[in-house]
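A single chain comes next, written as structure tokens; it is the form predicted alone.
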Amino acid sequence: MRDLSAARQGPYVAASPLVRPLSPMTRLLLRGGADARAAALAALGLPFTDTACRAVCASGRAGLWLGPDERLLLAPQSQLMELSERLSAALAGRAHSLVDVTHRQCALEVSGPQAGVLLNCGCPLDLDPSAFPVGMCTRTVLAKAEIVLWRTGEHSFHLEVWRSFAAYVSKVLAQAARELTA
């Protein structure tokens, strides 16, 4: 029988004082009209907003605006069943798509006074706080990998990356961190 212990572990993340893996979490991708999005966010205890490229947060949960009709919903891993039930009830009768992408992605945190500079070693966005303020989120690239980037604090960012690219992204960031501190 095949040993699945490696599959249960998180992906490899290269060591760096500025980059760390975040705890496993529930990830749901919601697509739907304003009524479906409002109902889903309310069911999660999150405020509704249609402000482009912004995240809303409450009680350890978040809803990230990824497109006019798309939200990435994040919550602690232990809440998957509870959230699924809440969302099923809230979205009943509304046109929507809700997909569990929990196992597809993992999260990294990049933090420290040089976090924006470090990310700009592979990300083309202007990460100055005036252009990319706290709460802003978007899909972008880091080196050659697609990521979701969310500024969670003045000097901290949350990256959502596909598990298969986590080692690559963390190695790119670790190399850039070595170069910044050299």
The other form holds:
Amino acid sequence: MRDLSAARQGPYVAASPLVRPLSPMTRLLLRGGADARAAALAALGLPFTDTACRAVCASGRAGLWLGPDERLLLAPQSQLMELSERLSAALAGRAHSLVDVTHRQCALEVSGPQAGVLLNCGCPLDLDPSAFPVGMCTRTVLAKAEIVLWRTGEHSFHLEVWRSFAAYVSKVLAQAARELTA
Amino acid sequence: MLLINCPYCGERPELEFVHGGQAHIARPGSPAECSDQQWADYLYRRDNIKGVHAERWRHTHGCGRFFNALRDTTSDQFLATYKIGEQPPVPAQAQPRKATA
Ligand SMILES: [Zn+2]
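Write the structure block of the form predicted in complex with its partner chain for the protein whose form predicted alone appears above.
Then the entire complex follows, led off by the chain already shown.
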């Protein structure tokens, strides 16, 4: 039987120049009505938007639209306690659910002029900047895994990958990258 | 790849969606007053339409929302999608399948 302990030790495969793991961060998943969403974004110092599939970011924090009532809130790792308290205060009395998913997923960055082409090895979305502009974010699929894809620049994407899928996703990307750079 | 128009996210690849069965099936208001046959009909009996069918779909690997769709079961063509709670739009006539491209 294959020894899985090596995979357990390092969820990331040292992939390729195009793919790198991002440092740990704080992740909170918010669900709630318009008032709760507005209060939460304000508490994080983020501008409010309800536009589908768009992320807002300011001073190292980000709010990603995942669904009409669902936002993924990202912030630096050290801010978990502070932000949890601030959000609990801002959301008190408003119907909502706020879940700490910090350790459920990890982040990869795919960057370079070929980043979109690389992701299209397993992601069926049209990643041309005209169809998927900077600031657009969505849940989607990459090969057999579900990911959150966020375009942070013309040539850079932020991927949120569930922890147990990280090795798989980075290997799929590494394999495709070998083809691109061959 | 077949594109499905999610009412929240726009046109997205079929891979992100899951079919959710026939749409517009209302749960009986007082199940206790239903006969066994009525309850079984509600639970199990579905239309098997050749043509335009109202169905539930879920954008599972996207916004996660359920929505409804009118789909022609003979051509797999989506004629319209609309949010849960909305009335089905009157669909444009199903396009007859062309024999040649
Ligand atoms: Zn959607």
